[in-house]
Structures are given as structure tokens and as C-alpha cells.
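Heads up, the chain below is alone and in the form predicted alone; it's given as C-alpha cells.
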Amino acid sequence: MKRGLYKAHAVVLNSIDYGESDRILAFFTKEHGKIKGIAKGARRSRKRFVGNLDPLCHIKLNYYCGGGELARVEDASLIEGFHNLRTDIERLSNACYILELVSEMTREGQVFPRVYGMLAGFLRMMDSGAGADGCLLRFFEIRLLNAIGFMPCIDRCVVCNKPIDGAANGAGRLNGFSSEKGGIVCGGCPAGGLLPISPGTARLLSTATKFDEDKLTRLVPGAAFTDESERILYDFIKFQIGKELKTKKFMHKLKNAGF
């Protein structure tokens, strides 16, 4: 970016203390994609930054780009704080998961206004109590992958290109999903290490990329959807970024602890 002052609408992705009084932050903005910046004196500020630079905050941001690695945050005003998310550990961990997912799946300088809108919109839905069963997270994952150009192939076989229209094809083997190959492999094509995926799960994920966000809660998953979609999408995400997400590990611990 050129040197100068900029304004942006942003969601705070993460924030860490730096030195005695500063904060280093990452934002996802509508206008400029992901940016990293430093807020001088943020931990001492009682006016400019109080409560506005915490992760999850949806803000209006003023910052100066001087050509260095970090922009300088000049001012921030709160649009939405998503306070309900912060009162429930499960909802908070789900929200932090999508923040980390966006942070890991995008690079600085990539402008995705659609991703900014999705991020704010899904946080708003989660803040209202929607998606407690995890389906909303799966819809966010598939829509994010679609928006940034990493959509797996889930409507046809990635090997033979035949449409997926049944649970079994070829020699009676079930369809499977391959993160390495980038999508579904039909039962008639040889491949190893496949994860099971039913046609119903594939269709619902495909449909979720086409619905308006405010209508996603109308989608009714089948019995297999929750487990299948979480397994294949996270395996695919891990393959793309090459590592495990910290928040996902924490979510597994919460689940195992009975939350």
C-alpha cells in the first residue's frame, strides 16, 4: 500500500500486548483485506481504544501506512462488540475459530470484500444464538473456501469428472473425499485414504455456498451431515494450510470435557 492515511471497516482477528503499553493487531478489512498494525499506547488509552481493539470487535478503523511491516492505528470506533459471544465459552470458541480460520487462509494484500461481509455476518448470527449445533461453522468453512478460490470439488469426481449422483458407483464402492486430490472420488475410481462422504452431505455443502447468509438457518442437515462435513472440511483445511488450528484443538478439549 502507498503511504498515507486510510479508513476501513474491520473485524479484529487477534491482538497481543507489545512492550509496556502497545498492542500489535491483525484486522480483516472490507477495503484492504488483512492488515497488521500497532496501536501505540492502546493499553493505557481511556478514550481512543477502550474496548475497541479486542478480538471479535467490528470497528471503523483509521490507520496510517508508512511503508513498514506494521500500519499505525490512529483511531477505532466500535460498530458491534458481539457481547453475547463472550458470555458462553462454546460460542466464544466457535467465534474465535472462524477468526483464526480467516487469518490463516488469507494473506496480507488480498482484498476480499465478500469475506469481510461473511465474517461480520456470521459473527452476528452466532451472537444471536444461531448455529449452536456446529452446522453454521461448516457453512462458514465451505463459503470461505469458495470465496477465496479453494472450493473443493463436491459435485463430480475429481478423477473421472462424472457427476456424483449416488452413494455408490462403479464396482459398488462408496464415494469418498480426498483432500490431496481436492474433492470427491467416485466409487469407480481407485484412490486410497478416502474419507466417507454421502451425496446428501455433498449437496448440502454445495447449496450452502449459494444461499443468502440470513437464510442458511433454514437448511436442515441430514443425520450424516454433522460428522461427515466436519471431518472432510477440516481435513481439507489442514491440508491447505499445513497445520492444525489452535482453536480447533481447544474446541476438541471442550467437547471432551462435556461442554
Second form
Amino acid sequence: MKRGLYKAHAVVLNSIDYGESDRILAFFTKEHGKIKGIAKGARRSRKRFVGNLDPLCHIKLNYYCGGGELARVEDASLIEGFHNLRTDIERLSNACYILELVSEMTREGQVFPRVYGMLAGFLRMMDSGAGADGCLLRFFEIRLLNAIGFMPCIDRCVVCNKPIDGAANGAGRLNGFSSEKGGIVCGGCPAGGLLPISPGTARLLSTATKFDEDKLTRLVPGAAFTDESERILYDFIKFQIGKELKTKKFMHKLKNAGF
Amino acid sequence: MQYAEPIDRLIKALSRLPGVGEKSATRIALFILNSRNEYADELAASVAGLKEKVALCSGCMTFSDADPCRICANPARDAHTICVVSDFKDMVAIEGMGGYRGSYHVLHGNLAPLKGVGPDEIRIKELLGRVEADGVKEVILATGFDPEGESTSVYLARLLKPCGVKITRIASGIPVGSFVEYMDGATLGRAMEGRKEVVA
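Next up, the form predicted together with its partner chain. The previous block was the form predicted alone.
To see the whole picture, the full complex is given below, headed by that same chain.
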């Protein structure tokens, strides 16, 4: 990025305290994709940044790019604070999960205005109370994978490219999902370590990438969808980024604690 | 410049301290080198004694050289009211105010999804044990108002609800001595939500 002052619309992905009063931040911006920056005096100043640089905040950002690794955050004004997300630990962990997912699946310099819109849109939906059953997270995952070019093959066999037919046996019959191969595998193709997935789940995931965002809550998942889609999508994401997500671990801890 | 090995080692150790860079560490190391021997001995003994003598109070989980700590052992303090704070520094700030006469519970962190800090990594079990065993009447949630502090307080409120104690949250809004015109929307919203009836 060239030296200079920039304006951007951004969602704060993460914030780490640094030194006496500074903060190192990661943003996902509409204009320049993911950027990392430092906000000098952010923890002390009540005027410039007050509460605007917390993770989840949707902001207008002014920053200076000096050619170094970190941009210097000059000013931030709040567009949306998503305050309802902060008052419920489950909603907060779901929201943080999508922040971490975007942060891990994208690199600095890659511009994805669609991902920015999705991120703000899904946070807005979660803030208004949608997504408690986890389906919204699955829809976000598949749409994100689609938007950044990592869409797994879920409408035909990834090995032989034949369409999956629910009524067929052998080739054409859905056998399972392989993260390594990058999609669903039919009964006629050899593959090990397959995760179970029903044709209904595969169809719904495919549909979720084509629906308008504001109509996603109208999709009605089958009984197996939540478990199957969570297992295959997280396995695929883990395979792509090569590590576990901290927020996913947090969600497990919360579940183990009885929440 | 290449320093003698002991100086270099001290500089490296000091520069790991929060807010201390290599230049400041060098200045501190040279100050210690030039000071009287008694000062260096006292400093070394203080640092060694810190880890040896200070441990967590078994009641409130604060740092203390006695168990129970001075606040938990003080009969003049109300043991039935517990103020829950995220950090030892928060407890010091509330104690500094001088108006609170109850006891404390230090969590040593907040629930933090983005850092992977879950309920088992902070002192929540100990708080639950105290509330269930000690006849506590009120728990004041004094965690911060950032997303992590807020969600920790909500989590604790949900966890403690079945215990039948009064659960309160410290107020948030316009700081004392500030002006309404300079406040941001979120702060003003909180102030409006938490407004109180004026008793004339």
C-alpha cells in the first residue's frame, strides 16, 4: 500500500493491548481488505477512540500508512456498536467466531468488499437475535468460503465430477465429505476418512450461497443439518488454515461448562 | 555496545517488564550499578521475596502475604457482599475510592473468546464455592465495560442466579466532572438507561 492517509469502512476483528496505553488492531475494511494498525494512546484517550476500537465495532476509520508493517490509526467513528452481542456470552462467542474466521481465512492486501458486507450484515443479524441455533454460522462459513474462492464442491463428486443423485447406488450415490479432496465424494470413487453428509445438508449449503443475505433466516434446515454441516465445514476450514480456531475452543469450553 | 555479561543479563531481564524498552532497561541497569550496594541488595531481596511471600488469598483470590488476606480477615468488612473484579488493579482502584466496605473476589481475567480464555481459566469456580458456602447476600459485578468484561458479567449473573443472591452491576455512563455535549452516543445511551429518580 502506498504511503498516505486513507479513509475506510471497517469492522474491528481483534485488538491487543500494547505498551502503556496503545492498542494493536486488526480491521477488515471494505476498501482495502484486512489491515493491521496501531492506535497510539487508545486505552487512555477518551476523545479520539472511546469504545470505538473494541472487537465487533463497525466503524469509519482514518489511518496513515507509512510503509511499515502497522498502519497508524488516526481517528475512528462508530457506525454500529452491536451492543446486544456483548450482553450474551453465546452470541458474543458466535460473533467472535466469525471475526476470527475472516481474520484467519484472509490475508492483508486481498480486497473483498463482499466479505466486508457479509461480516457487517451477519453481525447485524446476530445483534437482532438471529442465529441462536448455529445455522446462521454455517451459512456464514459457506458464503465466506464461496466469496474468497475456497468453496468446497458440494453439488457433484469432487473426484469423478458426476452429479450426485439421491436415488442412485455406487457412482452417483453420496458417500461422504473429504476435506482433503475438497468436497463430496460419490460411492463409486475411492476415498478414505470421509465425514458423513446427507444430500439434504449438501443441497441446503449450496442453496445458502445463492440466497440473498436477508432471506437466509427463511431457510429451514433438516434435523441432521446442524451437526453434519458444523462437522464438515469446520473440518474443511481447519484443513485450509492448518490450525484450530481459539473461538471454537472457547465455544467447546462454554458447552462443557453447561452453557 | 557490548556490555559485561552480568549487565547484559540484567538489561535483558528488565526489558521484559511492561513498558520498559531496551534503552530504559539500560538506564535502569546502569543506575543500579552506580547506586550503593545496600540499594542493590534491597532491590534483589524485594524481587526474590515477592514470589516467595506473596500468594493468592484462599478467600478472595487477591495477592496477599497472609492467608486470609487483610480484607477477608477484617471483621469490620461485610463478608456477605462480594465485589467481583477482573483484575488485582481493579480491586486496588475500588479500595482507593474508600467508600466500599464489603469483600472482593478477583477473577484474574475475563472470558475472552478471541483469546480462547474460557470459564475454567479464570477464578469462577472459587466464586461459586464462596457464594454457595458463605451465606453471601449480594454480588456486585464490577468487571469492565469492554465486550469481554460485559460478557463475563452476564455469564456470572446467569451462573449465580440459581444461588438466590442479589446480583448487581456497577453503573456506567457520564464520568464525574464531564460534560454531556462531549459524550459519545454509547455512553449517553448507558447514562440514559441507568438514570435514577432524584429525591428532592
